[in-house]
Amino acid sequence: MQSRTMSRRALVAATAAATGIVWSVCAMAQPQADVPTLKGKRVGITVVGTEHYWDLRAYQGQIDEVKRLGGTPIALDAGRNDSRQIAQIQTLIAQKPDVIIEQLGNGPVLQPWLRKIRTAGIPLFTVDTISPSSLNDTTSDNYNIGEKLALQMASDLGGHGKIVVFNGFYSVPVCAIRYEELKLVLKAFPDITIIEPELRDVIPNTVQNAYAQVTDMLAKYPHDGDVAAVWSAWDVPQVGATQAIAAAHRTGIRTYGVDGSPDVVKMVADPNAPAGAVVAQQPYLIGKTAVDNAARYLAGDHQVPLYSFVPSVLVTKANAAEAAKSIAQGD
């Protein structure tokens, strides 16, 4: 990760935050028409796993644009095992498609298989995936949903507390912008402090998981105001840290997460669930965009942005209804 200074607008939302100015609903964006065709091309898809909402929507927004713009998907799912990614990456390297987009994963690991990708003449595309070998990165703008989610939890917080915080995924780059965002804002407001050891989500058994490692964290911290919140940079581990505290009967607590899983918004919608906000992305849309970017590539035109960026909403208590109506219309 670069290092990052505090930067004027980090310390304005923080300034907002602590006051207690909260951030809207912001309209979803939607596709664009103006796509070429990719009748006769081959499209290789190589994604890391699909068993999350996220990781699925994407995926298969991919697919369906492929054929839809009358290409040919040739899509691998890696069910999460990087050695089994890294063998389909071979794969569809000797099968030379005409494109291959790349979707996730363990960054220091892929990167030579992504730069073999390019040493062998094929473009590449890669959705939530930094690397200097893709042409296109498609993704969410993880510094903001990193900023504003942080700031959301400081200003329920009322700037102060103890919070845990899940990071078992920092070789993600996504995960990795979001966790050092949370850290930039703390800065702001020292009297909210990480409670260490921080804990590791895990997949498979996310959810089982990271309700076992709260229940021990709760049981440690057993008295009201021991423990304000629990972060982590995707939702599903904010499930079963949910889960969770509201077995244990603990009011005073509230999650935090990202990607806006369904029954992750509905959770935050239930005014009486510890779920107190969500980042929701639009993953669906992200997978179609990153098509799209290719197919542009594919009929000449060479000036695709390093990055495209689709816009995500912060779903809290007070907006979540509205907010559930945007992400259904988007994604």
The other form holds:
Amino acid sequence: MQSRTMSRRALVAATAAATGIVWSVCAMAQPQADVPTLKGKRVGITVVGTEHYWDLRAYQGQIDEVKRLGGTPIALDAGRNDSRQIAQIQTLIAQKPDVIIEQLGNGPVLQPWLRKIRTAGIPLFTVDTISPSSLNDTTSDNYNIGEKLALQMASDLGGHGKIVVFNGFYSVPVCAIRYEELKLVLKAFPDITIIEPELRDVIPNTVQNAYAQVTDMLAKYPHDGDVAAVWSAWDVPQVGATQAIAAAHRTGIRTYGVDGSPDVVKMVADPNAPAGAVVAQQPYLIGKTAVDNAARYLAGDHQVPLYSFVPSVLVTKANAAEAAKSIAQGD
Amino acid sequence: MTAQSLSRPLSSGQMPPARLLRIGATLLLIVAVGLFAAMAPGFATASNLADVAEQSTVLALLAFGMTLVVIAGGPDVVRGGIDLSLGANLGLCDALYAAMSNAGHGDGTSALVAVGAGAAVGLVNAVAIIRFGVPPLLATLASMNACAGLELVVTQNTVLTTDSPLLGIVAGPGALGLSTTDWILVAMTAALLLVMHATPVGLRLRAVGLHPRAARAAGLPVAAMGAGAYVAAGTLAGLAAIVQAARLSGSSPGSGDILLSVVLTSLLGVVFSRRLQPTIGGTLAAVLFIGCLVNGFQLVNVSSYWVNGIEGVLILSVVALRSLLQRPG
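Show the form predicted together with the partner chain, please, because up to now only the form predicted on its own has appeared in this conversation.
Below: every chain and molecule of the assembly, starting with the one above.
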């Protein structure tokens, strides 16, 4: 017991230290009142896909803000296809826009091409993509998101139980961070174990696939208490998992995810739904903030922080109704 | 489409429909390229056109494979030659290359496994179609599913990042300011054009596809040639996988998405041939046409969503025109 308390203290201390380090190299999203104009500027925007609520809102946030500031967006949606996104980036480099903003995507696939953007002398800003080539990454604090979601789950579970984990997108840096934070938190809760093998969430048909996989898991673990929770790094698999659990009447199981799509926030707000919690981000504001950072850079302010963190909200059964209102106002 | 239906008696001064279609398609290509050159800044530069070729290489290699299969199996879309497994085969071979490379195997072994796997999938298709008489549409649909499943087994549906000297060369610069990938496209096009036009293979393959009974009576190994086309298509998918691995720094899910473009370009390619037949040159023209459309639309800042719609309209137009020309009377 004492060792567990110690490890929790160590965890809190480590988290605090990490937060301090991260804080020193980043800044919270700044107010936008002083954003310079983008008149006469062309802004390349490349995203891997927009079929998910988060992707679309962040993409739209960028396009709207470029237009609002008087610039011309060259907006490119790769339809969730890495080859297409690479081709679009290659052509975008040839177009020589004033700045390029890249949103999400598979880190290892993108890195050589992001490097080429910088080699071509084009400033690069990213949304949710960590890259040494990026001047600034606008994102939620995914370390914090991963930690608070995992702590909420551990708390709801009373510190013990088996959990099903979807880990299909470790190659997406933000998903990897959330997953690693889950593992870090679980070190302090040795009685919570991940069922192996982990599940792989897929794109497309994410909801249907997650529904089928969780249904299979529930058949494999048929007794109450066999499975305590389902965790996923985003909330589209959470939708499928929540529906599968509800359909199987396994009321003791809770689901956890990230993003805060409106339908998932509603599920969390429903006292009878198995959705336990979701961390809601502000994707529209994230996209807008990335453009504002780029505009400041183009106006000569080269002291941009390495990261701009846009606040996120942990939505639980207890605060869902209130949180839903603030999310609607903020995004 | 048969050669006879396109060469029905014409009144004097009337242009054969095949020729009309070919001229129309070529004009469309010239107009589209001309418009982009006039409207899209940077379109007509050598480096941009080299980019288009580089971006088209994977699609071109797969479309060449499809073209060979259609030539050897006959151009009937339902009963003739078709290989729906090419996109999934590409994904499987790419995944195998990345997995082998990450397991510490050298470039030679990894490339051999990737290309060998592609050829093996082609052989499975050939056995199912030629030996057991399964319709190509169904046989290759099944192997497409099998390849997609095997790819998931290898990758666990994740990105496999890899780096190797071979991939560095393929992704790197080549002679005369072109990339090595560009040169791969040039070399494969030249090799296939040579085989199809300067050796008896091309004519025999066409005979096997259009007139199998006559070809058999003439002593041609009809089954072996049909099978050879599927194996060649699979091998091309394996080669394309190495190019894709170089562009993506490994393997990434979603390769199967390319299938529609492969079908489109092999269908569209026929309008660039004299007798509305699938040819390597016609397929290359179709691939580059689609590549120019995608590139040009981006350069003039027209939404990429339009390209999907245009691809669909092109497929429908080509198939409708061919059906119209095939109609008796």
